[in-house]
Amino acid sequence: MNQEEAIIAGQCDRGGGYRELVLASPRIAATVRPGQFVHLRIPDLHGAVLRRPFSIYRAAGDNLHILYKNVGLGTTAMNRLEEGRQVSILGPLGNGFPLELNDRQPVLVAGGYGVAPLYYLAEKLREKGRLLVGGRTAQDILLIDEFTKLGWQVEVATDDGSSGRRGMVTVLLDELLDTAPAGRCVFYACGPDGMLKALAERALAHGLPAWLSLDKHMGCGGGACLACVTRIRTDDGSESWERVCKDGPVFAAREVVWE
């Protein structure tokens, strides 16, 4: 883990309230793995002392790319960050996705901007596969062109039917499980807990491996404050509490104990 004074290299609007922030952060960019995250101290956020965690969407050269949505005081302050501004970040943090496919076909399952860390994963995996992505509306569907250019097959579902199939992403998942050759898929997922739980149940029922990136409120980001603990099932069947920020955020589906 490094603490680095990164420089804002650019920022742009991605539509639907989503934005992309580019940080010049050569030490962290050189070592980050898909599924890891950074902890960002947002300047000019008076009265807020905690850093904010953000998944890495891309790491290219000296730059880190972050996707975020304007949903509160912190992200509103991020909108105002100008090129050349210095910000403090910690990273790379956590354990990322395993890249070994073991002769399986990769299937990425995303909800909303949970698609962000899956794009960096798609860049690094040796084989192309499928992306199943869901959102409330068409405005919540991101990075489709980017995945397509990488050579991935993309399928979309939206709650209101404004893009792709009408319904949740599990509609696409169920269709895939009905048609895919048994034992060929490995799942990688990031999104809301409800989506992750639904995927975990289906993967386990079919005897297929799945890796889930959990999202919990974090304090320190380094494992000290225990604000982000989650229940995990160990190999002997017992349960323990593990830290999403340090022991995760990626866990095997068979390990996660859902509330």
Given for the second form:
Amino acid sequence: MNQEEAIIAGQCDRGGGYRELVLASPRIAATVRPGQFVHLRIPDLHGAVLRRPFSIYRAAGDNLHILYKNVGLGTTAMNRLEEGRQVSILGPLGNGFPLELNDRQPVLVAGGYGVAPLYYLAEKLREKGRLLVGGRTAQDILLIDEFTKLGWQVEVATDDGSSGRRGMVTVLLDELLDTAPAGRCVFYACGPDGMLKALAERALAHGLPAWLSLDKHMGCGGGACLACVTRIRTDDGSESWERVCKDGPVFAAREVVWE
Amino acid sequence: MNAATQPDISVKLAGLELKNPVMVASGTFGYGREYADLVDLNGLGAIMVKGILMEPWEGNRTPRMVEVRGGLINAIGLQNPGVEYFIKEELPFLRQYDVPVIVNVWGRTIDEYAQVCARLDSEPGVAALELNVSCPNVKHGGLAFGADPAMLAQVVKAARDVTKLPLIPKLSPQLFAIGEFAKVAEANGADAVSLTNTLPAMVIDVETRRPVLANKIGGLSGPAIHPVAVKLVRDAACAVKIPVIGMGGIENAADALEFIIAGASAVAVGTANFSEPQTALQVVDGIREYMQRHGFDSLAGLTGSLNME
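Okay, that one was the form predicted alone. Can I see the form predicted in complex with its partner chain too?
Every chain and every other molecule in the complex is listed next, the one we just looked at coming first.
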């Protein structure tokens, strides 16, 4: 873990209330792996005592790219950060996704801007595969062109049918699982708990490995405060609280106990 | 004072010799290891490690923490791996450093407090024991022992009977007469008192009309409680001869200096560690700079120098 005074290198609108923030952060950018995250101290956010965690969507050269959605006071304050502004970040944090495919075909499953860390993963995986991505509307479907350019096959589902199939991403997942090649899949997923749970149940039922990136309210981000724990079951059947920030955020589907 | 000489910021407290008066508070710094990449642990006055029980303890369900204006409310529930694991897996790491380790001790019964104290008594690398009699987030032990003077007396005495290590009861901020509780601690063999722990608090989700935290209530910490804690430290310091360790919402040197001027011999940084792990080290520099600027040679001259005229 490093602490770095990053410099805002720019930010832009990605539509639908989503923004892309670019931070010059050479030490963290040099070592961050897919699925890891940074803990950012938002300047000018008076009264806030905690940092905010963000997954990495791209790391290129000195720069880290973050996708965020305007959801609260913190992200609204982030909108106003101008180029050249200094921002304190901790990172890289967490374990990240395993990159070893063991001769399996990667299938990425994303909900909303959960697609962000999966794009960085797609860049680093040795094999190309397919992305199943879901969101509420067409505006919540991000990075499709980028994935296509990378050579990935993309399938979309939206709740209102404004892009791709109408329904949840599980519709696409069930279709995939009905096809013969599904037996060679390994899943990597990031999104809401409901989606992760639905994927986990299906992957386990089919005996397929799945890696899930969990999202829990975080305090310190470094494993000290024990706020972001999740219930994990080990192979001997015993259960314990593990820290999403330090022991995760990526866990195997078979380990996660859903509350 | 000669401007070229550095003021002496070392502290002798409860039999401990501290390089400086700035500790990190229990529950906000793990077992030191979590922050060793970022913070020079040898630069800290002391490390107060996360509360330890005799047996491993699971703590509360989630959500366990919620941020509020100027602070946060936590209900971790003292999750910890138990004293044997701490001795075997965490203490050896801390022994590599030249920094006093103060172990925060917790029990569900008076006997359990005494058992943990006895177990740690002869362990190399344990400098002192902080008795957690003020955690609002557990059903047994914690605040149940600290809110009643007779119970507090029993816990401190039971611990005193089994260890020669310095004992530091950690007091709750919700005591009406904190000076009386500090006196009870002193009379039963405490070497210092630390205060305050978090303030019992609640956040309600108005959409669901339910408490946000799984434990329903939690403990408020951070800058929001700082002025409350300063007043309590003042009251406690006036009541007892043993040293007082001040804590509650310290974010910078001025916050820490308020405690010291109010009568604290040392301070601890808590919640600020989460957002800014370097806070304690920055506070050390700030205290030194303040003492130079105001002509204090030693910290003792500054402690309790509050002018009430």
